[in-house]
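This document opens with one chain alone, in structure tokens, the form predicted together with the named molecule.
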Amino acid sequence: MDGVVIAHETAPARVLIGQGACDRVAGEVERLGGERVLLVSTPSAAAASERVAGALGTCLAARFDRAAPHTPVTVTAQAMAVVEATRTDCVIAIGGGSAIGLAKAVSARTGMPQIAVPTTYAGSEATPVLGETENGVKTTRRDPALAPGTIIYDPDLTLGMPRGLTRTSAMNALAHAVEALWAPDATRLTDALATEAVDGILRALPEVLADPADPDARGQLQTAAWLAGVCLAQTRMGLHHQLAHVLGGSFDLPHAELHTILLDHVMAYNLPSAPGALARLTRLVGPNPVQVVARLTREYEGPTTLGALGIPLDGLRGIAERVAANPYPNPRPLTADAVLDLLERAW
């Protein structure tokens, strides 16, 4: 007899939660085999590289403090250029995606085993997923080699992280789950990690926005962007994060900020032909999850359309005509003329 048959892969990965934590990173190189530790990080993340460089003691080799986003292949050089001269055997990354990227090209280029540290919300560390850039185009693998093995969550690294931050990284957390409802390949395992990531999300959010310091909300916040990472790890993406993925690609624009623009505006095109994602969503929200998400990007005090974000009207036909030649799954069969109506809503 025929039937539908679900393959569902987990990579395996250790992860750490809870306040203190990244006290407990040299034990965690330890158990990895690691003696010399190469630690990178962004340059605004200094506060958080501090705390983790001082927790390292004396295993910390060297520091790599300019990973960039979408990992330019430039910049990896230089980071390569440091493991040689300090002989490293660890890579640690702190910080949000940009230097989490950066360790995952320095491990897939070494084989070093490699321990991220998230200070956003943006869950690549919990994906097999590496997108580099090189002469201006980004090419992106995916490959269980790649995700971190091991992960530690200390949402001590995050009270200082500004409101506007906050919120934007919690909408891409939020995109994520969102959009694994909607996933062609959605199992139960994904539906019940997705649905608890949006309630999560959206109950810590308010409180964290209220009171960026409280470290309990802060962790509610950490631990349902987990989750939601998961999802993007374990589903495949549809029409909100090829925008995210085409937008930002043409016109260089800040990834948090676009995610939030966008997901309200695709989840209005999108719901109608999603009902069991509709349904969850207003199980846990009420009948109209759309305004919920709607009004807290209005609330950011950026830029909160595609017009203020600079992206020139007149450069989204381009886009919609791009978006739907080659579309990514998605419940509702798009159209140019779809798209571009969604877009100019968003501009």
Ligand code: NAD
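May I ask for the structure of the form predicted alone now, the form predicted together with the named molecule having been displayed?
The text that comes after this line covers the one chain and nothing more.
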């Protein structure tokens, strides 16, 4: 029988999840054949980095704590100088997307194995995707070799996340799952993962915001974000992620806050052209999923508009034209005027 043949590939992954999982990191280094570890992080992950450093013991050869958003190639060059000076053979990322992106960039340049220990819900650790920024332009590539050899999810490392970052990072994860629902290469498996991720995030996030130090709620949110990250790895992202990449690279903006500000606007634009995604979201949250997500954005105590992030209004036309000229796959066709209208609403 003739018909459409869908090819689904699932990358091999080893995931440790649960309280105390990060204490097993030295064993994972040995399993991957490493002996001298470069530990990369951001200053905001200092406490978690100290715990992982202690668990590594004599395996720890060097540290680099200047990972930056959008993985600037200039920062990667600084980390590579440390690699060459200390002869490290394994890289561990501790933190959010900035640290994990830097570890991927180092691994891509050296071939060394990597371990990701996320302290946010960004999801990059579950993907074979690397986005790097050079001269204000962010380019993204996908390669199975970019995926970490081990991911360690330990909710203990997320207990100190501020409420604001908790919200925006979870919204980042939510965006992965929502876009997977309208992806052109969605399958029954990605639909199931995305649906479970959306449900888990929307259920656990209010509990975590009410009691950020609750490890059970943190663990539930972390698990849902993992599923969303797998969606990001398995499907092609659309307009929402393209806008986050172009805006973030052009204006050096925080990735999670961009996701938070943009998501309900992109949902309002795309859902009329994505009936399958709309049906699944409606079953989960009721007749107006856009309103549910918009409420989560409005309750954020930080910037909730592109204007509040400092983006100039007269810069939006150029962004819209760049997006429309080379669009990511998207359920609703894009024109520069339509994208500009969306951006102005978000501004």
